[in-house]
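What follows is a single chain, given as structure tokens, in the form predicted alone.
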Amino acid sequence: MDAPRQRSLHQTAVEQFQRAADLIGVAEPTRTILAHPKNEVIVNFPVELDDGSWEMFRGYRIQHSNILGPFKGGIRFHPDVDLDEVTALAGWMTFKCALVGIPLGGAKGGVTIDPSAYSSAELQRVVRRFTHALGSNIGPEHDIPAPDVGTNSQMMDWLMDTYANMSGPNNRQMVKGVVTGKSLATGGSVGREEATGRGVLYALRHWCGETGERLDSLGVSVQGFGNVGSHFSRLAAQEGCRIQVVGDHTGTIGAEKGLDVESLSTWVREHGGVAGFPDADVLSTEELFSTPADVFVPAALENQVTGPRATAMDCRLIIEAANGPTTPEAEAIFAEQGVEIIPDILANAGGVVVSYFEWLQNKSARYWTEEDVDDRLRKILWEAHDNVVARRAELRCSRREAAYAVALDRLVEVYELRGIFP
């Protein structure tokens, strides 16, 4: 169901922040810095497969900015991973962290691989070889990876263990914070797995507060039923939303009265996708977009909501649970139609916020309760949404431009105060 890329994703990311920079008068030197990543690390590394053969893999770690704190961003395992994609994603992470006010910078990494084509043992060797190849380019006070598309907590455990064993014996218990999204047993945080989906729900709840809508009156369509889409759907259904259409790489299903999300989650765990789920209508990929809904949540990959799809869509709100899911052409169509968009750097920021919490817990060796995590997450995200709404009213602009303006306010101040060395 993946749509072909129409243009450079990094170009789109730069144009997005430049629009906000125009509105608030950001000086050219700062724009130039933020339009480029600070470091580009590309590694090629061999891995022995189960049959004894060897395969070369290419991996990336793009470090966009660390002006606010250590580089931070996920590691993606996907066949389409390339330099343009991870460069765009790294930049979005910088603005995301600045927007929600946490002291981290932006980075992104990935390996060009289809993880479903390899055994668990082979994937472990890929993760460990990639970690070793990155070497000192990552570290708990320098660059902190996390899970992303195609990766999970088990892979983060392998990454952390590899990095620990690359460290001196006196430091091996001090490096758990080299990566977040780990399993609880190895130093992860409660609430991290569902954090991004929970943040998407907070975005919806804030919009309801702005508009007077009720959660239990809304019909929702969701593209993507991986970590983010499934957790959001479950949490939204608990609040009374009707999850009426869900699509993933295996197919699209729908039910006018709403899908049983708990049963669907169990089905996906057992069958690998939504296709074949009983008591649901089978729909086409394009029907996922054209079926009327109050809210559409793209939670898959970038560039999925294209111009033609936007023309066919009938919804009032789009919450960008994925990074870069809406093309510029589609965004222009939505602006004409009056469709509201909660942008990715705000909508899906819950994951990096709780990653920040995990990093803090690793540094202090003291762990928080689920109630602590959820309460702190809600406060940070709610304040970010409030700031965006206020800045939007002041600038009379789109919600995306307002979100970038809030982030730029913080980034510009620090760049101006710190200057450029030497």
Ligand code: NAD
Given for the second form:
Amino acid sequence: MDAPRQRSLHQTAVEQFQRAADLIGVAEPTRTILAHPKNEVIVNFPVELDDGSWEMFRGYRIQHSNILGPFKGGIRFHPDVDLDEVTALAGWMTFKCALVGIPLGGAKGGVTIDPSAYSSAELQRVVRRFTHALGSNIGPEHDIPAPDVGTNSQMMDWLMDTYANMSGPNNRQMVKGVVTGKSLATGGSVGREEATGRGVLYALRHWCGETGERLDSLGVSVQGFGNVGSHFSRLAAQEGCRIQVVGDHTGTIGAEKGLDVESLSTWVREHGGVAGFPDADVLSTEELFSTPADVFVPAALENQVTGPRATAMDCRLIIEAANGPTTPEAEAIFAEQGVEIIPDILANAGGVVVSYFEWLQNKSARYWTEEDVDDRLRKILWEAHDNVVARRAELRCSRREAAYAVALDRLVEVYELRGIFP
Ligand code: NAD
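Following the display of the form predicted alone, present the structure of the form predicted in complex with nicotinamide-adenine-dinucleotide (NAD).
The complete assembly is shown below, putting the previous chain first.
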């Protein structure tokens, strides 16, 4: 069974772009560059715990490409974080930014840690010490982190504050843009918190436009009820979708008539997960996948939709809110069954687009309204979906291959114009 971590995630990521590169005839030197991250930073650092003991942590920052702009990508706090995972995630960021046409590159970082096992004071010390260890490897014109699994706006505030205090007094006010996904009060952008989930909703809306489906007729199952899964579910429910099954690391629940997503969000905030939510049936993890639904939205971790799970699934559309949730075996099964996949680099790009807006606002010290953010986000994502649909029709390929082809068109043009230094 293709359980997580039996294959290299980075290898899967490379194979994904190579398939599109074959289709559009990308030359070898550019493929070789894109198959490798540009820089790999690994740091080991000690942190004092609340009981006075010291613990060593390992942190990563993998910078895949900055050909289109500064390196950009989230920081993950999770016990399974390792070099292979972060390298794959960094590469996906390069293609995501290229696909949606924003002037940013790709990177990803992480610390191998279970954040739920540490106090807030300990986590603050981990974030600050990790930021210090990264030092000049990050910066507002060089490499700009953001939240990801296990990290949040408070942690981004600590990161920014640490970096600002490491900067000279003349630069201290100019470095807010060293990280995005900050709290509003410290220079964050309105709309960033829910941006990824909102982008996932736009993916669903675009598909409805293509197929003539009605949003309010759809039953949706969601894996993961963190930042991305919860905001997507809330926004989709507001548009009339039935959120029928939700699973996270604590359990799986369902309600045929649709879950009350607002109450579920409150429950998860107070209890740390969906388990125990009243007014819902308790389901098994495998029932999250096997319960028939129109749309399945993986919004947790990579390699969750495996071959055996794909065989058991009964749905028409997968929207990859998470990065890398579908294994190659599952993808082959879906292709055979005619199940559509809206790929991660397109489906979850709303987060990095609003991170780009936050960075622009920090640079100019002028802050936008919610309407500005939402209008611009919708326009960028809609155009990206249109471009993928058009490229797919030209190339007669999958949506994932078409998405990579659009991204590669942009990357290859810049590599060819700039050439290789020296
Ligand atoms: P999060 O930490 O807020 O939430 C993660 C969710 O996954 C939680 O509900 C957790 O319970 C669930 N989960 C963890 N392990 C699980 C398991 N084994 N089985 C089922 N559920 C499990 O993280 P997030 O920011 O919502 O990120 C989710 C995914 O979206 C990740 O793949 C991330 O890379 C991707 N993503 C996030 C953003 C963003 O802006 N936060 C942007 C783009 C992509």
